[in-house]
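The form predicted alone is given below as one chain in structure tokens.
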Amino acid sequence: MIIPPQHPRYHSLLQREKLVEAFKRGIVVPQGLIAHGRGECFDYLIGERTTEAAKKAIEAAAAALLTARHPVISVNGNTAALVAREVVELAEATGARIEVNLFYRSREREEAIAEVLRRAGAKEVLGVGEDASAMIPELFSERRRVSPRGIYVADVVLVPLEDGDRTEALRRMGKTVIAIDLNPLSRTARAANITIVDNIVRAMPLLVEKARELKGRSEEELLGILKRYNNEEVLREALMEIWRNIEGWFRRGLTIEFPKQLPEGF
């Protein structure tokens, strides 16, 4: 499908087409398409832009990855379809390893995602086949299977487009978890140490840029960034941004007529 650049929803439609194509190739599952649509709703609410709160989280995320001993970037189908090149660039900038981790896991899908990452420049992709031999305790989905050289021994894990169960399980293991989640109220957003409330296609390039910028800084300076960071404050700012946007729409003339009486049984 050819999407004219002049279309007001050009970037959004382009993301959808990438995901649909990845679905046809076995990289994305149908549930991933639903999850993306849910995220788009929150993207509208934050104004489809990277907020100041998200920029704070991006800076902290870059600092966490750069000061980690064993940083790992976890990749699912949607992430591979939308930002494979940026995943590889971030790994190179921070020394992080890349690992495939899936809720809907099959060997064919693991291999397909790994191939996307290798084509984007990844030299090594963990978590495929027999490499996913370690288990995350107290987690019962297929996401529990991880590489003993990757997520299992990582101290910092970036989990873009994540489910809350694994985020909570990784926290219980003592790991620092960085999430990219458009919903500031999700379990993932609230359980992570650092939550970037932004669209992954905007957040990942900025995270790569910030990691490159901070790479030459001292460890003391990077740890200072982390010490000053407050994830609850960032989530509150994200929610306030949503509220300000809604107020702005009403001030600009948006009207909604609510029924005087709710239907019976509502």
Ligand code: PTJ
The other form holds:
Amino acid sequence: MIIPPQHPRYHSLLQREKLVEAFKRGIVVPQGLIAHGRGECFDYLIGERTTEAAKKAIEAAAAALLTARHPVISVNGNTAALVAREVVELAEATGARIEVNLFYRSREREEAIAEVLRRAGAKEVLGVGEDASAMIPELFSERRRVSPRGIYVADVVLVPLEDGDRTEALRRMGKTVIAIDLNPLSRTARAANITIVDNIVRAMPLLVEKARELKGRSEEELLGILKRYNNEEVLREALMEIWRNIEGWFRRGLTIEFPKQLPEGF
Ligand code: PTJ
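Moving from the form predicted alone to the form predicted in complex with the ligand:
Zooming out: every chain and molecule, the one shown earlier first.
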């Protein structure tokens, strides 16, 4: 479907089209379309823009990835459909490895997602087939299967659009977890060390830019950013932003004003 760029919801519709297209190619699961709908709702409430709170989280995420010994970016169907190029750029900027990790795992999807990433420029993609031979303890979904060269040994893991169980399991393994989740109340958002409450399509390019900007900085400076960062505060700010937006709608009224008389010629 062709969406006219002047359509008021152009960007949102474009994301839907990308996901539907990826669904038809077996990259995104039907549940991924539902998950995106939930994300859209929260995006509406935060004003469909990157908040100051999200910018703080993005800076901390860049610092965490740059100071990590074994950083890994975990990729699922929705992430591959929406931001494959940015995943590769972020991996290049931070030295992170890329690993396919799926909630609804199948060999066909692993391969299809790895192919999307390779086409976007990835030289190596972990977590496909026999490579996903290590297990995350106490986790019962297919997401427990990880690469012994990737998530299993990672000290910092970026998990966009994650489920709560795995975030908690990764934390129990002592890893630093960075989440991207539009829902500040989700279990993932609350369990992660750093939560970027923003749409992945806005957050990822900003994260790449920040990582490139901070790359030359000293370890001391980067650790300073992490020390000052407070995730609880960032989640509170994200909720406050939603609250302020709702207050604004109350104040301004909810109806749309139309001209009382039709202009001449109608
Ligand atoms: O590809 P698979 O098999 O790994 O499956 C992926 C999904 C997304 C289906 C799976 O991980 C899942 O069920 O996720 P959840 O538990 O529904 O969580 C997804 C979270 O991502 C929700 O809290 C949504 O609000 C959020 N979300 C959805 N779209 C976006 C988003 N956050 C940021 N940007 C988005 N575009």
